[in-house]
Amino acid sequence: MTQAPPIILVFAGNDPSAGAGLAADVLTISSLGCHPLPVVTAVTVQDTTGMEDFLVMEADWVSDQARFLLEDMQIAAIKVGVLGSMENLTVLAEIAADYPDIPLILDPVFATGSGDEFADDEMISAMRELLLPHTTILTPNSLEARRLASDDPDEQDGMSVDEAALRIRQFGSEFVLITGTHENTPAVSNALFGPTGRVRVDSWERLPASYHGSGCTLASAVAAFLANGMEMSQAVREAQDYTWHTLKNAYRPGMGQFIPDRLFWARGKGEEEKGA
């Protein structure tokens, strides 16, 4: 019998455009050689231009989806995106507490790329208290990191990335990868922080387009490389490289944002063979 690839349990909302959410996670995780288990936390009505409506799954359904799988298969990592409600957040915190040996990769999605809100201040506060103590690595952009680090908007405006990471780690997350897409810098610098402070900083060419699902792609890639046995620093580096190439090869199927091409490597190979 063929051995199963590393298995990753994914909590996220369904985005029917397949730019972000569960579809993005499934594409990324599959592309990197792992088997995704998609747990639906919410259903959205959206396209590449924005979100029209949002329906949250009942917490019992979220819990049952996950726990049946956890009792059936050996899970190598848990990747978390949109949860949608306090009840679903509590469900995940309970599952994380029951399975402390499984690495948890948390992408704190507070809004869509077009600005539609997914989480209010109450949920962000609960995330600090209930989820961060169980988080192996958190993958916020710089705006999300500052919002997680402080409730005071004035304090957020003047906060450095290093200070935000320090505060987040004090809430319990073992590692924090803060991405610099929203910073006013020529290149995009992403910084990984761990128990000893800064672990690494990687800089990437700033690409010109607006992308739908880049954060989902990065967090899922980190989960996949960790599930494949890499140590944290190398997994983060490889995940950034993969994500940057998905953005460089992104396409615009609709009238809104570009969608990362998570299968860029397969299409590139096919083009080369055709050209030969």
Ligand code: PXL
Given for the second form:
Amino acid sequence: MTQAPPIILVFAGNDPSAGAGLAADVLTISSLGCHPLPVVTAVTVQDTTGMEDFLVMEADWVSDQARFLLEDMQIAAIKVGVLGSMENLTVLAEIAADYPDIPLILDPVFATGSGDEFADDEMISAMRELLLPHTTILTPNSLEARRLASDDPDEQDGMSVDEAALRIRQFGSEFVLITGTHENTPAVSNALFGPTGRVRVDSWERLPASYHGSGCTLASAVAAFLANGMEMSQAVREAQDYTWHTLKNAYRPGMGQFIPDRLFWARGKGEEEKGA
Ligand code: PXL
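Let's see the other form, the form predicted together with the ligand, since the form predicted on its own is already up.
Everything in the complex follows now, all chains and molecules, and the chain you saw is the first one.
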């Protein structure tokens, strides 16, 4: 019998355009040689131009979907995107407490790219208090990092990513990878912080298009490289390299944003360009 590949339990909302959310995670994780277990936390109605509607799954259903699998299989990592409600967040906090040895990769999604909200202030505080203490690596963009680091908009405004990372680490997250896509800099610089402070900074050519699902791709890629046995700094480096290539090879299936091509390598692309 063939041995199963590393297995990753994914909590996310479904975006039926497969640009972001659960389908993006499944594509990324499969592309990187792992087996995804997609637990639906919410469904959205959206296309590449934006979100129309949003329905949250009942928390008991989220809990049961995950706990049946946790009993059945050896799970190498848990990856979390949109949770959708306080009740779902609590379910995840309980699971994380029950399975402390499974690395938890948390992508704090507060809103869609077009600004529709997935999390309110209460959920952001609950994320700090209930989830960060169980988080192995958090993957916010710089705006999400500042929002998590402080409730005070004035304080968020001038906050350096180093300060935001320090505070997020103090809330309990072991590592924090802060992406620089939203910063006004010519290249995109992503910084990884850990128990010893700044671990690494990688800079990437800023690509011109507007992409839907780049954050989901990056966080899922980190989960997959960790599940494949890589140590954190190397996993983060490889995940950025993979994500940059998915963006470089992105396509535009509709009238809105570009979608990262998580399977670029299967289409014979990706060898020629160098991002870093
Ligand atoms: O890209 C963040 C994201 C995550 N999950 C779902 C989404 C989005 C953005 O639209 O729809 C379900």
